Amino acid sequence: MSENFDVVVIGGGPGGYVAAIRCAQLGLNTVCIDKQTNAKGASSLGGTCLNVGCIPSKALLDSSEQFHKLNHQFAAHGIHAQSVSIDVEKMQSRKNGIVKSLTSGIAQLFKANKVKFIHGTAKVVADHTVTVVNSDGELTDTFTAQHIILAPGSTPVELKSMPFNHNTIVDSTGALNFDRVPERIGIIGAGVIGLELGSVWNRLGADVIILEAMDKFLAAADPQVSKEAARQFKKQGLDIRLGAMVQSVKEESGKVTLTYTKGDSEHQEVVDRVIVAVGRRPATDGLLSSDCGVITDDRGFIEVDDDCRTSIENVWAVGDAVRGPMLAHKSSEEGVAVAERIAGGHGHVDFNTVPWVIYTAPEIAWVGKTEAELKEEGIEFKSGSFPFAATGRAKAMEEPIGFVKVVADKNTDRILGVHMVGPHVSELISECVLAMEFRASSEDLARTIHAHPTLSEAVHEAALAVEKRAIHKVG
């Protein structure tokens, strides 16, 4: 079947499905093509994020955190429990139910907004044409369009030295689907994915060893934040080894022996499962025909300009497959911006105000520049910080750990970055993103009334501390 549309969107993840909905809202005849399937082989919109990423990992993080609190924190509240156990099957069933609810919700949104959906694998060929094949490789549809939006997403990086066998050596998807708690887990990579998955299974009783090749822990974060986070993770039992270069793996009798070097010495660890979490790569394999004209770099990223235009007129690309951070909310904002540009409006994405969040406990969040980055750029700054331990709400919650730091321009006082580690900072960071979007000063934040008692008072006091006038901080 051959049809013509105003817009063809390839990819049903946070970049693609949001772009498709916004295009339809703006009156554009839109079709979205996506190949994602669930465990039963049926179509499942939402991309990596909803199916095997952000959402299922947060469901497991929440379940495991409740289990951990019951075992280790509730006693402080006078709550006691005996013979506490975890039903992994029930936990996984809950996670799967959440995923199914949200992915089916996107299908309903498509229906409500009159977005046509096609389940299959799409390829861009010459002359603004897109072909679609089914799971058997049979050509089912051919579409032409005025505009094409590429949102293929990303896939886990597989190491040649340890290919996935989806049993003892798994990617992040496999690590979300364990049917029991392994006794010992080796995780390759101490980034966001490695830390979150490590936290899940560590809380449930696994002995978790994280091997990180870099010598710095969470190098992208503020050094004080990463230092505090590392201290808390160590207290929880996560064994994070920096400068650890994995040399080989050997599987025998259901066990995996990891051989790695640290400095001049060689070490070995025997584990039940290995989770490879060394990053993700753009899912552009097979997406573009050789004559379609869209250019990719040597890593598979689609080359785009600041407005997400590719090398071919009216062909756009967003999300994990283009420059910038691989974050669902960044992908969605790019999708909306492109839809509005196609419709003749002005799309806007400010990469300086994209928030980062790591959903461990404590949570980690930041937006804008770190002090180290500002020093490198020669920008004079001032900063103030405030500990959650000095807030009544954090104490009442039995979570008095971490802090908030506000960094501002020394001359103009404009907020340049905010960095947090502590309870629920994934929610607190949005206030700071908004402040930066409005070009607010630290004084603006300091003069804003914050409810008492709340965790957000730490943000308020950190802003006050920029000018050395925090009320509830000594020194």
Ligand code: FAD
The other form holds:
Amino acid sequence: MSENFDVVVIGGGPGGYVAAIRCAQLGLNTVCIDKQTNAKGASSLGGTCLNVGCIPSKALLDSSEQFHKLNHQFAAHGIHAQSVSIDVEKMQSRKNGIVKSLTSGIAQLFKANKVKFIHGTAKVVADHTVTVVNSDGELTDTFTAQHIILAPGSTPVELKSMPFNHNTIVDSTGALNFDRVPERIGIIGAGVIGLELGSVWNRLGADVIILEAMDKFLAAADPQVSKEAARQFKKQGLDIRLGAMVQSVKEESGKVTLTYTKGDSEHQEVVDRVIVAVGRRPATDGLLSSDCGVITDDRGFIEVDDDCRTSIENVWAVGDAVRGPMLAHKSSEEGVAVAERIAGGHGHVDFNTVPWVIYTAPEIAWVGKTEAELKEEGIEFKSGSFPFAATGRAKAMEEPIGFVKVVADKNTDRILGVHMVGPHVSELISECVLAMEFRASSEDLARTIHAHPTLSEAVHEAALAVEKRAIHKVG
Ligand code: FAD
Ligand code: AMP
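The structure above corresponds to the form predicted alone; please provide the structure of the form predicted in complex with flavin-adenine dinucleotide (FAD).
Time for the whole complex; same chain goes first.
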């Protein structure tokens, strides 16, 4: 079928589907093309995030955290349980049910907003034209459009020295689908994905070794946050080895041997499963014909300016396939901003206030700059921190772990960054994002009433601590 649209969106993940809905809300005739399929081979909107990323990982993190608490934390409340066991099949079917309900929810949102959806693989060819092929490679549609939004997302990096066999050597998708708890797991990479998936299977009883090439743990985070997180992960039994560069992975009779170097010495570990979590790369293979004019860099990222404009007029690109953090909310905000720009508005994304969250226990979250970054930029700052152990709510929850740190400009007092490790900080960070978005000072936060008793009081007290006037802190 050949048809003309105001906007063709390629990719139905949080970048693409959100852009498509916003375009339709703004009165633009929009089609979204996505190739993702579920286990039954049917279309499944929502991209990496809903199908094999944010949502299934959080479902498993939640199940495994409940199990861990029942085994290790409930006794402190006087609750004793015997014969606690985990039914992995049930846990996985709960997760799959959540994914199904959310992915089909996107299809309903498309219907409600009159976004046309096409299941297939799209390619941008010359003259603002997009072709679509089905799973047999047959051409099914040709669309022309005033605007094209590229949101193809990303896929796991596969290294030549450790190819996936999708059984004993897996990527993040494989690690979300284990049908039983492996005895011993080796994870390559202590990034967000390695830590989250390592936490899931460690809590369920696996011995987990995480091998990380870098010498620093969570180098992008505030060093005090990383230190506290590392301390807590060690207590939980996660064996994180830094400066450990994995050289090869070899399977023999169902067991996998990992060979890694640490300094000058070579080491080996034998495990039942290996999760390769060494990063993600843009999913742009085959997306662009050589004559379409859209430029990618040598790693396959689509080149865009700050407003997501590619090298070709009226062709835009958002999300994991362009510069910036590979985060679902960053993709969605770019999608909304592009839709608004297409409709003649003033879309805006503040890249300085993108929140980062790691959903381990304790959770880790931050927004803005770290003290190290500010030092490097020569910006004078002051900071205040406050421990959750000094809040009544964290104690009542039996989770008095971690702290909040507020960093503000030394001269203007404007908040430049907030860093947290502790219970539910994934939720607490939003207040700080909003404060930074409104250019708040630490005094603004300090003068804001926070309900008692809540975890948010740690944010309040950290803001007070910037001027050394926290109430519930000794010293
Ligand atoms: P994607 O979600 O990757 O969507 C792209 C879609 O486009 C896919 O459906 C793909 O099949 C389709 N597509 C690609 N090429 C074509 C083509 N040529 N034709 C048709 N369709 C095409 N981020 C967070 O913010 N929070 C989290 O907690 C979080 N957890 C994660 C956990 C895991 C295990 C993983 C792997 C990722 C996680 N992420 C998380 C990252 C998040 O999933 C991505 O940042 C987000 O999905 C990117 O959105 P996107 O729309 O750019 O791309
Ligand atoms: P992220 O990009 O946040 O998902 O993290 C991936 C992590 O994997 C990074 O911290 C890398 O340093 C790490 N990494 C990449 N290759 C290797 C390797 N061969 N051995 C150990 N760690 C690795």
